[in-house]
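Take a look at this single chain in structure tokens; it is the form predicted alone.
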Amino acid sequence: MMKQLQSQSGASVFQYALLPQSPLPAETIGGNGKATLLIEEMFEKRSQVDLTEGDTVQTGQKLAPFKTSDAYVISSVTGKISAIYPYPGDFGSHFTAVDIEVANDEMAAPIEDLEPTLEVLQAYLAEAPGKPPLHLLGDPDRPIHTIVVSGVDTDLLVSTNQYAIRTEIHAIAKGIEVLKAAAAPETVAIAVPRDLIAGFGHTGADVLKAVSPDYPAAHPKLILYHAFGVEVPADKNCEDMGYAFFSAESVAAIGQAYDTGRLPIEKLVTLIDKQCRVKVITARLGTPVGAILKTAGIATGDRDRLILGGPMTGTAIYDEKLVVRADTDAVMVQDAADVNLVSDYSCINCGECVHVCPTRIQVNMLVRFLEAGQYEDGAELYDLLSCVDCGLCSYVCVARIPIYQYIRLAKYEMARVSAVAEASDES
């Protein structure tokens, strides 16, 4: 649940809630005879692809489908593909579905000796669940220094990395142990909140980072901030300073392949139903959420939200049956009574999210330029890239603007215009 409390500043703010000491054992999920694979490219022409309608997978295999491309996805199912099409995602993202029968006979492909080097894991772990940042790893241009294992959820209510660190920590040291070996960083952190820094010790990482359960306290910029030291500048990124954040989840996953000479096809989500009580759960990548909700006994109604994520930064979907991918942290519902419609009223200049915004913005400035859609002045003049992305300043927007929506479509715009540019330039 979510906790409220006075800072010392007096500023309204929240607190991350811990798991118990031994958390209950995450239920499995099954799903409803069908998975939907999401491969992160667009799919424009059925030449572009060799895979067809019926052809059989295995639970395990990778499909790597396109003659242009090195996307991939990992079958999380045996069956029959059964439909191949594009899939539009929010922010200009599109995908190419591939939806699978699944049999009643589950069949694991083999795979190949898994080396501790960083082509292997980009060929088969790059959509492991918890999506672990592989393409960050080996740039000469940007080198990596430190390997940050993140054991904390940066939303609320989400209890996912946490879970995973209390639960999977021989698979995590053996996760480390890959790293290491195919990344030869110069340091390997793992960051967990602050009541748990003992007993760590033993996972082959060479620091050890406490963090503060005060909201917003465990994304990855203020991580940076008070637990290394390090101030990451508003135009920059953390891999920009050398610092490349992994989910505990992603390391275990790694850890576990290499353990077991199987890839991993079982995401960790944490379940929030309509009362905020939250459960963690592990569902077979590519499940639709709908499929989850109905084994939870968890029923919807006209106007409720469903939402990716969590109740701050989480992203409302449409669809019950949008699936369950390599990033999908928690599923929320929130019943129609509790949502808050946002509005077209005006700033009030109340300055209740310059009080609680954590990089301490002009709020009430900004959202004028991005109200106006002027994004490169409101980057300029009030510092719109040094945004953490925690959405607290539309949580007690009291005229209820939705900020943090017009912050990420600005960023959004901002870095669409920049591509464009620059590949205008190499042409």
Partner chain sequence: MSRKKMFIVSHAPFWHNGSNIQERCYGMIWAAMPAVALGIVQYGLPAVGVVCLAIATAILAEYLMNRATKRTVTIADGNAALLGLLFAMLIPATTPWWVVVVGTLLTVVIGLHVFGGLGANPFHPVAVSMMMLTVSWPAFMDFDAALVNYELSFKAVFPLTLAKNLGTAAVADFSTLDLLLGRQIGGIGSTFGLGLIAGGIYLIAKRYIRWEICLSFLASLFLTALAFHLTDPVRFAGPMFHLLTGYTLIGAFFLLPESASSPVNPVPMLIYGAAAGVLTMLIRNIGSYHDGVLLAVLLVNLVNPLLDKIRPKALGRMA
The other form holds:
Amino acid sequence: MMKQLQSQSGASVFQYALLPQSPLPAETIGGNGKATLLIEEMFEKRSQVDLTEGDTVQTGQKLAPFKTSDAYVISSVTGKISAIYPYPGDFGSHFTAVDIEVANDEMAAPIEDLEPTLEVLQAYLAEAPGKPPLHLLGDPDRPIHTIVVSGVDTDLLVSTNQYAIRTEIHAIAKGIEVLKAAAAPETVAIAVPRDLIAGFGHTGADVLKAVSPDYPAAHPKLILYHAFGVEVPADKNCEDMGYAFFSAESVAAIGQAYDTGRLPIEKLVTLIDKQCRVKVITARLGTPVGAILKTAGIATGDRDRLILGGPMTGTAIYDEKLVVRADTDAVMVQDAADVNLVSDYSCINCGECVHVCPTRIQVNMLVRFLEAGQYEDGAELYDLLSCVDCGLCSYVCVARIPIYQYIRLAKYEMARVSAVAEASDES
Amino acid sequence: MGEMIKMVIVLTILSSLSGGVLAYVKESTQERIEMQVLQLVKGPAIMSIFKDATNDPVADRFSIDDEGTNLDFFVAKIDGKQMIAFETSGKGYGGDVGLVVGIDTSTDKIFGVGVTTHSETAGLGSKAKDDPKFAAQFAGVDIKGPIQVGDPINALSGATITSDAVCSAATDAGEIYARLKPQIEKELQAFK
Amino acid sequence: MAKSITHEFMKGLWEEVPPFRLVLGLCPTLGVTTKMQFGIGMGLATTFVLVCANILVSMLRKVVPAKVRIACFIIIIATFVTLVELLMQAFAYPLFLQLGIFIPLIVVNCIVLGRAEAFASKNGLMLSIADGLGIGIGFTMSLAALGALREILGAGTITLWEGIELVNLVNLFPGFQPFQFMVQAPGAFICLGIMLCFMNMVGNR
Amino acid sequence: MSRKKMFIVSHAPFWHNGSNIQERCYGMIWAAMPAVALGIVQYGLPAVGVVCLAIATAILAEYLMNRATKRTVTIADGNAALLGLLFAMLIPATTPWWVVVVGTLLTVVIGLHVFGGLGANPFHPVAVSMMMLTVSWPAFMDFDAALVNYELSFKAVFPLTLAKNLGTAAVADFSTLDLLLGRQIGGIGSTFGLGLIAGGIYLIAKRYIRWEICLSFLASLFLTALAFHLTDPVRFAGPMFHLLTGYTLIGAFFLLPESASSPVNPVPMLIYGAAAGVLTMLIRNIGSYHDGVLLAVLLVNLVNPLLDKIRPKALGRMA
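Shown: the form predicted alone; wanted: the form predicted in complex with the partner chain:
What follows is the whole complex; the chain from before opens it.
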């Protein structure tokens, strides 16, 4: 499959795959037996939370159990809580997991009228499918002047946003209307794949931008650079420049919520099977990955790889019981035979990574610093922070060095160290 | 203030002691050093040129004042003919290359040459001294003619600069010889 | 810690042998070691200067004001170096010709100034002599070893002193072709690198 | 409940384009084959002996160094074999066995492993060892002397020596076609112009080497030779002659573009190649060595870290 992708584009640079013009309707999958909801807050002791095992929850009910924090999750099922436990995420993040035994009869939680204000959005829709970055809005220190609705997917084969922009255009239009009313940005732009640019005149967006099909042109920083002509400094984010990126799916979810008066609980997920065939389905948030794969008829075996996200930037998981979350755009299964491993060669300076890098980083030099743990020097001398996390350097590396992993580790370590330094400054 | 004076005194005493000792040693070794230079630097080169001399060329020498510098001339007798030898130098790759040029005074042709001091690269330029074939090329060459690499001298392979230096030293010798010939002939009478 | 004369002498032979352990005095180490005899000659000259300078510096350590001590050390060292140079010209002229500029350069050899500053100016006469002698002999041995290695590889011989050849591979094996690279400047670096590598391997046991 | 499935957990990306070091090294060995084949045809069994001995020694040396430095044994990746082969391609077929062994050891140990192995060598290992041999045993590296006993169907004089000593007229009877077809003496694998060019094109097509380096080297060598030739047509031979003699082609396709010691950005690559071309011609025409390619390679290898400082501004790097 990899070879096929390569031969299509000629060089070793990828192009995003486009869905057929009229995609099949998404199948709804999951919801049988058990769901696990994750709340973005560290679970330390039982007394912290208001919930206990045995409580019943209803579909669409907001669970905000912490006395000390506003963190919440919208229940996607009706049933009885069977367990509450701490759940470690990747890169040192912590969650509180809530297991729910799904009951047979579904009950929808009543909901008050949704006003199109920022407070309401942030109180009910921050955990909506697609995970709208609502926390970026309404910050007086960092005003957002442009909201970009991104109808492109950042990873290869993943088609979730593309699917949303094709099939839920009315919900997106409604979502844009709500966002305009709530956050009053100067501009709302919509970014779509270049091949699909026709037919987006009625979304209510002020600006329509085409995104090149070359991977990784859909990364927010690269969209800003190529489509908007804005170069984001390496140590800043898009929001620092006044741009907030909302995935098409999240805007559709907002629109749907205001249209129907119910909180959306179903997530579009791109399923990628062992032959790299792509299918978009919908699944309730909190559905275990294993259940989705079972329903879709994708078999897994020992030594396969199970990936949340796409082939270039996803996260390999160790258990089929892990669940679909608001930002899980894709689930990919890779056959044991296709699994590549890294080697212990050092860099041979062939230059492939430098040629393929979309941000012109001297990866060959950078990796020498990162291997030695000299992250600060790597950032200062060889542009570590310019990296947009596309993974192409690792993809082409002849010596099979885990370059992308080094880069992510370096960024994580630098953020951690500077956070510690800030904390000690304050105290 | 007291420390200042102490510093001055200590430095002055040390310096003058040092100067005194060195001056004494220099004075007492000067003669020996000159002998060493003659015997060990020019001596071997001269002896290699005048292998068949019937006298001792290092001992039989005179000097002529040439425009302010004192040049030593060494006299050898071979088959009844008088030869002279003296040292010149050329600019080599690693510094000056010293060359003793032996001249047959009856024919004004080079009798032989020998490299004395040099700091050329071992194995390349140092062959000028170590490779007898190179020096042998000079025998019989007219001292008046231009002596250049290529014609009549073939360069040492890989050491063009050293070869040039030797040739230019030989050319210099020719000029000096031509300039001082009358004086040399006068001095030579004494060794007849 | 009580300093014993034996300890100060012995440390220069292995623990603190200058070019390999302290990695000091590399200029002559690389420059003159084309033959073992040059290494020994250079080492002996340095040892002489080192011991004499140590004696004088140690004796004068109470007299010399701290502010001008480096200047005084340099005067003392330079005097002995010039002395060595003159004596060498008078009594070992061929060696002097070969060592050339490296003899006057002993003045700026960091081992000599280093011992004067770090040891002799703080210790008594006997200790300083022992220190200078130990370091000097260690330096001589190192140069001799490096010289022997380069000479045997690069010329096929080991020359202990002018005219005294310990080994001559060219005579032993008529077909022997010396690896001339080793007696040239880059060969010095490679040989020194190899010897440093072995010293570290043995030292880290 | 069945046993929990064991998944492989690793980091992104989960795809790889399939390239690896082994494929690269064997690709370069294949590319060298035509030139080596002609050498073997011309010089017969002694050439086979030299090539085999060099490769065997290189692999053994790599194995021993891997063990000595306590690293993974990497003799299977073909890099050692490639170095041995390249070394054998540069030397005459009559080189004594012990020179081959010493030269190969120098290549692998001094040229490669003392610097830290594959990827860490600042110079091309083969160029390093070749220069050491040239300095130490010039007699064995002299093609005229080494190949004097061969009955060859063409003029058995090293063209560059002729050109250096006797000028353009002496090399007039080397036609471009003869040189392309390897009808000249030289190293085992360094004479067959067409074979080397074919190998080079294969390497460029497979992206194992960069065309920028090869072409800028050849172009600048051509132009410099042309400039010399126009200044003094009697003394300095023409550009086509220099393009096809000595180590020019093997240098252009196998020595200069060696990845660890060459730059990776387009502009530095062009400067790197061009500098090597000019240096080669300067050494050939006014230096003291007959062929300057190896020295030029070493010199530009030395400048490579500086050249690598010339690079495009990364996205988001402000002033």
